[in-house]
Each structure stands twice: as structure tokens, then as C-alpha cells.
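First comes one chain, alone, set out as C-alpha cells in the form predicted alone.
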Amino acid sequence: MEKRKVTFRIRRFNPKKDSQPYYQEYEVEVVKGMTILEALQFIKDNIDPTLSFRAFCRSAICGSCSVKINGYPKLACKTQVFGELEVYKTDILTIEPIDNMEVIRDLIVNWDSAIEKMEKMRPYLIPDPEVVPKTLDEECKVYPNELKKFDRFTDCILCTTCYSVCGIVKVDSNYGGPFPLARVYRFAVDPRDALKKERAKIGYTFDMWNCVRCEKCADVCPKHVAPVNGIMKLRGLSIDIGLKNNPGARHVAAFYKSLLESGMLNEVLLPLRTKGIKGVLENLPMGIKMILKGKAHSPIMKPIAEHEGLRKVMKAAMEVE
């Protein structure tokens, strides 16, 4: 069997007696196969009984594991530490705790905050009494068509993986983070819920506008739920109710608007039509640069040669939405 000697970096920290973290080395012999949780439980029980890290189903089902191989987070009980040296290239392999939440002890750390967000979103089902049978004697059908719009939502396994990458997280505290957002989606699509589209009001007073759509939530996500995309068809619901007095829907509709119209992207409207006069003035000097540029064009656009077709696109997508 195949076997190589690998150093693990690890990121130490005790609280109660450690004023700032530090990294210890161990090196271990590696035979193929072995995953990153083996070689920290390896370390644990021939090395350093102080090692701390969390581990529980050992079957990337729990989540537990989650910490920052070479950087990048991933569940150490899924990951293989010859599939990382080959990917890095290095004999050497970096472990830290994940970010954005605070570190207990070495490799864990403490998920209350992602959590305690998530509970007052109310991410789980509140009967429809029209649709959900009083007793246990009925059933309560979920038709396939139904099952695909938030069944990929339910694969989620609550990791904190993507809350750990999320920069919008670590800069605006009451934003609800990827995954509590994606769980609101997930119910607010589900027939049997009593609160069904009110549901994306949650998502706007958690801040749900503010992401990005950097997309690192889905890079990340080890069960590929990608949040991101629940997070934005919680927006499109969000507008279907009627709450599109914000910026974030301002700015699609603009988007929307400017494709119906020619097909392209109207840059010099958008501000206009995001912010009002407010967003002129902030862009004012910007624009007043791309006009010296050559950059600006007209506010007056020809719409493109297969604008038709695209309009008619647009519609047919809709309509499936």
C-alpha cells in the first residue's frame, strides 16, 4: 500500500491559556485512502492527546468536521490527504478552524451564532391547515413538480461551511448568511407550508439584498446546495409580493427593464432607476470619467438585431418561473 510522510500545520489555540493562536507541526505517515479526520484522530491518539477538533457521524452526514485544508474549507472526514497533496503539490498541509465564528479550542468553533440566526427565521414547516391532514390517518402528497423546487435545499446538512466563507456575514451582523436563507426559500416553495411566499419578507429583514452572489457559498457547500441560488429565488419572491421599494429590486427591475427595451444593459439609466436622483449624484464623478473616456454611451439605445427573439425568451422564461 501506498504511503508517504505528510506534515500537518495545525492551528492551536486554548482560550484559557493561549493569548493569541500558533501553529504546531506533526508528521505523519500517510497511507493512501486515509482521510484528513483519520490523520487528526491519528495525531490525537500517538502524538498530542490536547489535539481538540469535532467529529461525529464520520460519514459527511453531521457536518462536524468542517475546517480550512490549505485554506479552503471542507468536511476532513470526506476530504483524502493524498487528493489534497496532489492538488497543492506539497507534502505539507495546512489545518485551521473555519472562519467567521469563534474558536473554542484548536480546530472547533462555536456555532451559536449561525444558529441562533437561523431559529428566529423560522426555518421549519408551519402547517397549511388547508393542506396538511389534522390526523396521522391522511397523508400529505408532495408531487414530483412540487419536490423540485426546494428539494436540493433539503440536502443541506448544516456544516456552517458557506456562513464560514461569506463576507457578508463577517461584515453586516444582521445579515441571516447563506445557509439560514436558503432553508427560508426552501420552505416558503413547500405546498404544506401556511406561510409560503410572506416567507421571503424574513429574508428582507435579514438583509437577504446584501449578498453579493459571489457564489463561494456553492463553491464550498460539500452537499452542493449551492444557498446563493435560494437566496435569489427568495428575491424574485420577495418582489411577487409586492416589496419592491428597495434598492435590490429597483436595481433587477432596472436590469429587467433595460433588456425589454433593447436588449442590452443600459448602464447610464441604471443609477437613475436604482437610486433615483440620490444614485445619479453618487455615480456623478464616475460618469463624468467614462464620458471623458469615450466609455459612455448614449441613454438612448437601438435595440439589437435578435432583440425580438430575446424578448420572446424572456417571456417564456418567466412564465416557467
The other form holds:
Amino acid sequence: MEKRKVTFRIRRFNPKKDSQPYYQEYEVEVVKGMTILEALQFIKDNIDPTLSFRAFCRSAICGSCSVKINGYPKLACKTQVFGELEVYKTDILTIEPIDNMEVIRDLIVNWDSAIEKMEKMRPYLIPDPEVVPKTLDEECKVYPNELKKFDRFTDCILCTTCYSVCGIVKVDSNYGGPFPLARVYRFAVDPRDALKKERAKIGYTFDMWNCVRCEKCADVCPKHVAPVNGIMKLRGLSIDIGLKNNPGARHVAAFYKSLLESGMLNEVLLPLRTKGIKGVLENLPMGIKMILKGKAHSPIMKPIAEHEGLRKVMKAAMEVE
Amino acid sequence: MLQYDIIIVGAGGAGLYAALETSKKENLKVAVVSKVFPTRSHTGAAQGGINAALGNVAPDNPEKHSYDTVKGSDFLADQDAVELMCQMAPKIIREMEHMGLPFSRLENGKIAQRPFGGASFPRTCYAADKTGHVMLQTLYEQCVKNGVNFLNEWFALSLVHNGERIAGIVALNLRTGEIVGIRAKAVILATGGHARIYWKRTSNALGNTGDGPAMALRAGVPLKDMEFVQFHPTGLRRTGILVTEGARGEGGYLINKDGERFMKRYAPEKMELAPRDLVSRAIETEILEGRGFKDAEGNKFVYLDLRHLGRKKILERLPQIRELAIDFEGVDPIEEPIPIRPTAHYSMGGIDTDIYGRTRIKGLYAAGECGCVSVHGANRLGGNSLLDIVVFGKLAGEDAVNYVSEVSLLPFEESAVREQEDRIRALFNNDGSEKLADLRNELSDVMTYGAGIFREEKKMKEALEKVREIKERAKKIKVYDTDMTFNTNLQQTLEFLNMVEVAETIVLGALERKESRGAHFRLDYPKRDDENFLKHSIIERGDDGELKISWKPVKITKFQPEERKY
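Beyond the form predicted alone, can we have the form predicted together with its partner chain?
Starting with the chain above, the whole complex follows.
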């Protein structure tokens, strides 16, 4: 049986006792097959009972044990120690609490603000009386292709991993965050829901247009939910219901229009359509530099040769959505 | 001191359904106390599905569902309770569906149903292999909608009553370390199962430590049918993590070392879809008789083969199982069979209640896996657990709402809080000559070999002695972590003490039940004995502190006991 000596460098902090966080090292002999969670419990059982972390189901469905392993947030329970040693080519693993939340103790963080934010965003079905039968003698009809639209988003286990890596959460306290916004989308496309596309207004209120689409939430999600996809689709719904008067929506519309007109992105008209005259003035120095360096086109553009084909593809794609 | 009309302890399916029921009534002060955040509860780990005679795939009705359940229970279930549950099933499924639960669907838009062990029809409603997860999320969402009040990460320590009526509980706020008295007119225990007693070989979450039954036992409330612990046939070889029965429902095969589908010898008609007790024993027999596999770590196992289902079906119906097999066994079921072995899974026994969840103490209820109504008797059918928790969570909630409208709060002695403070202080001051992890592993071995899948008198007597010895030695466990902020060392110690207490009732019940029935299989009494044991065992702690056992008749309505064949 394969065994390796591994040093776990764990960030410790008890706000009631310690003035600052510090790192403590534990050396453990790990057998192949052991998970990070098993290693943490081994340390607690055999070396240091004061090491504090959360864990519950140990099978990647409850979301209690998200921690940072060598800087990358994961569920401790479904992460193999040997796997990490392989990835980082090391015998030292650094375990830290996830970010964007205050530490209660050691690896345990306070997720209350993330959850409270979600709870304000009406994360529950409001039954549509037109669709949901009045009595319990009947079920709603939901067709497999309808379920497919939101099914993936119901995989979310509220582990808050995505929230912990989100740059916008860090800078915009009003931003809803990846998993809460994805949940809003989940209900917006559930045929049983009464608010339907109107749910996009909630996303709008919680700054969904501030998402910069860095896709980190998609990278780290242990259930492969990709909240960013939900946010993008929720933005689409907001445009559908006429919430167009904001830079984000105008930017999307400008992209779309430009492609429809010529098959190319008109970078000169883009600021004008997105931000108006003010935007053009703001971007003017940059624009001039770009034109001088030959990096921007003239605002008057000829459509590309396969333009008609492109329009057809775009139309088909919109219908699928 | 906090004060409510109703306290619900536990936020899984039973606790949340009870909470939803109470939230229908205005001006009622209710709190749900949970040692985890609600969506972390173990209900979320249920994969396969929930039974209801919807008849969406094949003609079906609640009576057939009742019969299958009673037969599956080896005729030990109370038939009035089973009938009630099976009657309520279609409506409660639709109620959750109307709440937004994303069930898998048929082409015609109706809820899909699949076959499960012990059922005569495809009766199990499901959401891929994440049924419990979406159910828990949906119930939590509705609780948010209805403004249910949660005390998250609070650990319940004791029940307070005056011998006749409940006065409240004492609980530990894990984040602050405060020990708090919580007054209430009614308390609903929904703390889940206790299969963690089989620590090294269980599918259960780390916290399924029998906190409810242990508290009840300490408070003089009887437990019922504790000897019945279900081993699920397909736990992953190393960790005991569950591979849903849905995997066999979709057509998975069990294969021994000789490449043989050995179920043909044990249940020629139902094969892999025979009930869990039967399949578990079949696998263990194969292993004991040398037809299993053995790996380098010494783990013995057989294979669950899904390869013939094909990539598409595995990805569509069993995606989570595939991921678990990859993450925990390094095996992709599309290409390789999954190494499995039976794993302690479900507690049929629990706090003795009637069909409304009422216990001996007025105002104290139990629902879900911590309670025993009983609808599962000696063996639970797959898909009936999620049903049990919602049906009886709802009924307990309803009954508690009525009850509290008629009574006032009882006096709550501060001494009850001090008692718990003293108990915890003593844990900090023990000599520490015994170690928590060692005793926990020892208890696991004692239970696995003494009161596991196969049982016999001599080994059980030894086991009982050893459990009592472990209980004595546990008095020396020291809690080294003395800081009260999120003291998980303290929590794990308290949980272990609960497990030892409950373990003793399992062995005692198993020793006294001199027959084989459902999950309880005795090598020395291999036959079911209706003449002497068609009855529930009742165990309670006497005034002298010793456990005493008594018996209670089984309620039989429509279905006369008959031999159970598959």
C-alpha cells in the first residue's frame, strides 16, 4: 500500500485569543485513497484536538467542508491528498479558510451574509395559479426539455465556494453573488413560477450587470453548476422584459446590432451605443491612439462576405435560447 | 432563556416539513434548532427516490404500496401507520412538486417513476440521483418563503420535562459556546438516524449519532425496535459511502469473483431488486464463503457492474454515482465495475411514537428516522424513507400546532441548564486516559462484528459487555479543547457519548429477539418466529439507570403474516 509523509500547513486563527492568524504544520503519513477531510480528522484525532473545521456528509452533497487547498477552494471531503500532491508536485499542502467571509475559528468561516443576501432575493418558487393545479389531485406538467433549462442549477449545495472567489463580491457589497443569482435564474425559467422573467428585476437590483464574467465561479464549483451561465441568462431575460437602460444591456445590444449590421464588431460605435456621447468623450483619447496605431476600423464598415449566413446562424441561436 | 411555542430539533426532511406545517398558523412562535445549517442535513444525501403510488408508469394504488411495505417490513410494521403513509404519499409528492421540486419527468410531462427493491411496480419518484438533495433544498426554500426561524449550529443537550409534560430543551450554541435553556410548549425531535455507531462502515453523515434517541433515553422516554439496523447492500469499499439502489433499479448487476450474477441463488425472481436485507446477506455470504474480492488494504468486496447500461444512461440517471465512484474509488463506472460492500445505513428503530409522532411525554414528538412509528418494521424498502420523513414530519407538526393552542408553558428550572454546564465542565476535567478516536473505532468494531449483518447469542453477549465497558471507559475521555468558540472537540465527544448510549439498546434488543426477521438475522435462530416475536421491543432506562426491555403488539389490519419470498 502506497504511503507518503505529507506536511499540512494549516492556517489557524481564534479571534478571541489570537491577535493574528498564523500557520501551524502537522506531519502526517498518508495512505493512498485518503481525502483532505480524512487527513484533517486524523490530525484532530491524533495530534491536535483544537484544530477546528466543519464537515458533515463526507460525500460532496452537504457543502460544509469547503476550504482552500494550496490557494484553490475545494470540498475537503472529495479531494484526494495524493491527487493534490501530484498537481502541485509537492509534499506540503497549505489549508486555509475560504475567502470573502470572516473567520469564526481556524477553517470555519461565517457564511451568514452570503446566505442572508440570497434569502432576500426570493429564492423560492412562487406558484403560478395558471400552471400549478389548485388541488393535490394533480401534478404540474413539466416537460423534460423545460426541466433541462434549470435542472443543472438545482445541483447547487450552497457550499459558498463560488462566493468566496468572486472579485465583485469583494468590491460591491450590494452584488448578489454567483450562487444566489444563479438560483434566481433557476426560478425564472421554471414554468411553474409566477414571476417568470420578472425575476430578472431581482438580479438587476442586486447588481448582476457587475459580473465581469471571469468564470472563476464556474471553475471552482464542486457540483459543476457554473453560476456565471445563470447570471448571463438572467441578464438576457432582463433585456427581454425591457430593462435595457443600463451600460451592460446597451453593450450587449450594441454587440448584437453591430454583428447583425456588418458581421463585424464596430469598435468605434460601441462606446457610443453603450455609454452615449459621454462614453465617446471618455474613450476618445484611447480611440485616437488606437486609430493611429491601426488597431481600430473606420466607423463605416462593409458587411463581411458570409454576412447572410451569419445572420441565419444568429437567428437560429436566438430561437434555441 | 429563550421562549417559543414549538421547538423543532433537526432540520432535515422531517424537521423542515414540521416547520412548514407550523408556519401555516399565524402568531405561533416556532424555532428550528439544528447542529448544522439546514441544507447540510443528511436528507440531502438520499439519492434514489421517494415512493408514491402515482401510477404514472404502470397502474398502481396505495393498497399495493401498503402491501409491499408490510411484506418488506417482514410483517413487523404497524399496518395502520403504513396505510396512512401510503394513502398520503401521492398528495404529499404533489404538494412538494407544487413547491417547485424538480422531479425527473416523463415525455408527457408527468413525474417519472422507476423500479426499486421490494416494490411490485415502478413506484419510485426521483430527481436523477439527487432526490434527497433537491427535496431538502425545496423544503428549505419554502421555509425561507414562510419566514421560519432557525437557530443554526446549535446542539441540543437535553430534554426538560416534569414527568408528564415537556417544558423545553437545553442546547449549546456552537458558535458562542453558550449553554441556553429554551422553553417551549412542544418539542419535535427530528434528529435523524444513528448508523454512525458503525463508525468505520456506514453510509451516514458524521453527525448521525443518535442525539435524539439518546436524549430521549436519558429523559426516560422509551425506544422501539432498536435491534433493526439496515445494512445497505452497496456501500463503496473503502468509505461506506452509498451507491443508490437506483443503480440496481436502472439495471445494475452484482458480480462475484467468478464473474457470476450470484443473486440468482438468493432471489431468483427479483434478482438485484430483492429487498435490502436479503441482498446485503447475499453479498456477505458470497464474501464469507470466499467468492468475494480482496484488495491490498484487506478490504473484501464484490462488484456492482453498470457498464452494460451504457454511457448515456449512466450520465443521465446516475451522474452523482459516477462522480462518487471516481472521487472515492478511482473507478469510472462507464468503464469499470464499482467495488462495493454492505454498509450500515438506516435505523428502523427509534423513539417510540404513535402515528402522530406523540411520545410518552405530552408535547414531546419524534418524527423521521429518529422516531419509530413504525412503518418500516424489521426492514425498510428503498424510497420509503424520504416518504416517511415528510408524511410524519407533517403530521407531527400538525398535531403539535393543535396541542400548543390548548396548553401553557411549564415552569423551566434553571437547574436543568446548570446540570448540562456541570456535565460539560466534567468533560474538560477528566483524566484523559482514554482517547475519543480509539473508543469510537472500538465501538464500531464491536457493533459490526457483534450486532451487524449476522448475529448470534455468544457474540452478542460479548458485544453487550464490551459496549458497557466502553461506556465506562468513556468517562475518562477528556475534551482538550477548552475554548468555547465552535468547540468541535466537545461536540464530537458529546456525539460519541450519545452513540454509546444508543448502541447498548441495539445490542440488548438484538440479544432478546430470538428469531430472524428483516434486517435482524440470527444464525442461532434463522427462522422468523411469529408465535413469540410478532411484537415490537421497547427499551427504556429504569430508575436504577439500567435498561429494561418490554414488548408491545404489532398492529395488523389487512395483511396477515405470511412467509416472505422474492
